[in-house]
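In the form predicted alone, a lone chain appears below as structure tokens.
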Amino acid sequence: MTKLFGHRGYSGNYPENTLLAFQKAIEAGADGIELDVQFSKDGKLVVIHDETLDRTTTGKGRVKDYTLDELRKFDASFRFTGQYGFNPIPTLCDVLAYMADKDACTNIELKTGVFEYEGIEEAVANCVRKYNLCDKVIISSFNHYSILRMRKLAPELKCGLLTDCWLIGAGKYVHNLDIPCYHPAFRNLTPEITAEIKQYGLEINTWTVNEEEDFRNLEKLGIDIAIGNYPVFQR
């Protein structure tokens, strides 16, 4: 059965990458949540998608140019401003503390595609270990070097390679790097491509699946996890 994860939480109806969105995804029955993590100026793990604050918060400029205390002052309510009160940017530890006793998984995307954030892999691994969530976490990134570093630092953590392109021989590529999961955009999953990936025994976790028809088609393909903004499809 294809599992359903909340993309940045229940981001279709609540402010993305906030504790509120993650709580609402779990309350809605999602099998897990997906989030994005970066470093603040003072080396704290903060949960936010963009490298800049402008789109989703009341702040301006780059995330990495502010300390955690400064970032906490910005409202991350995005397009839901005024509907759900003030929603601060959470830390990864805030979210994992909430998830620690939940029967659900957390997909942590390392936002190392623009800024590599030296040392972020070790910091994330340590945070996951702190909350004893090694068996309920998936680490992913578009920066495949970052994932290779994570695999070396924390071989006990499940990892996946993100792509947003039509990668030829994706299954062979991921298998040869000894990574157990592949995370492509869902529209890049034809039956033929899916079969090539599956022949290597890889887990396929795809994004961003917001329509039930698309979710049903992915179920038929045997996709493992569908990540979407509305994690409420009946299964």
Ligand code: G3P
The other form holds:
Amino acid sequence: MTKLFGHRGYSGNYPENTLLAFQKAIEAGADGIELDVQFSKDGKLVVIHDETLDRTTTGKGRVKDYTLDELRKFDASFRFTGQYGFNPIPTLCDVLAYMADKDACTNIELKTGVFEYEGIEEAVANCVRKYNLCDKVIISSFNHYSILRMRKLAPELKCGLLTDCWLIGAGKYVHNLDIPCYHPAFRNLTPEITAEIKQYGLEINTWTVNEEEDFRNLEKLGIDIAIGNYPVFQR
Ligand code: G3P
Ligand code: CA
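Take the protein just shown as the form predicted alone and give its structure as the form predicted in complex with the ligand.
Now the complete complex, all chains and molecules, led by this one.
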């Protein structure tokens, strides 16, 4: 069965990467949630996609230039103004505390592509351990060095490599790095490419799957997890 995760929560209908969006995804029956994590100025793990605040919150400028206390004052439901009241940027621990007793998985994406956020891998691993969620998380990143650091620090955590390109020999590449999951954009998953990846016994988790027709095609390909903004398709 192909599982369906809420991309940044149930972000099609609720403000992305907020506790509200994660709760709505779980209530809608999602098998898991996906979220993005960065460091605040004072080294706290905050859940937000962009390196800047402008698109999704009432703040302006870089996430890393504000302390957690400062970030908490911005409304992360800015794009849904007037619909859901005030929703702060959550910390990773806020979200994992909510997920701790849920029968669902959390895909934590380390947003280390623009700023590397030294020490973020260790901080994430410690937060996951604190909530006893080691068996219910997947850590992914477009920064493959970041994933290699995570593997070294926390070999008990499942990791995946993200790509958004037509990588040749993806299965071999991921297998050679001894990473168990591959997270490509779903448009890059042809039957041939999928077969090459599966040859290495890798788990394939893909994004961003917002149309039911695309989800059904991925089911036929035997994809493990589809991550989308509307985690409501029948499984
Ligand atoms: O983890 C899958 C997907 O979230 C990666 O792209 O830009 O939505 O974080 P992005
Ligand atoms: Ca993401």
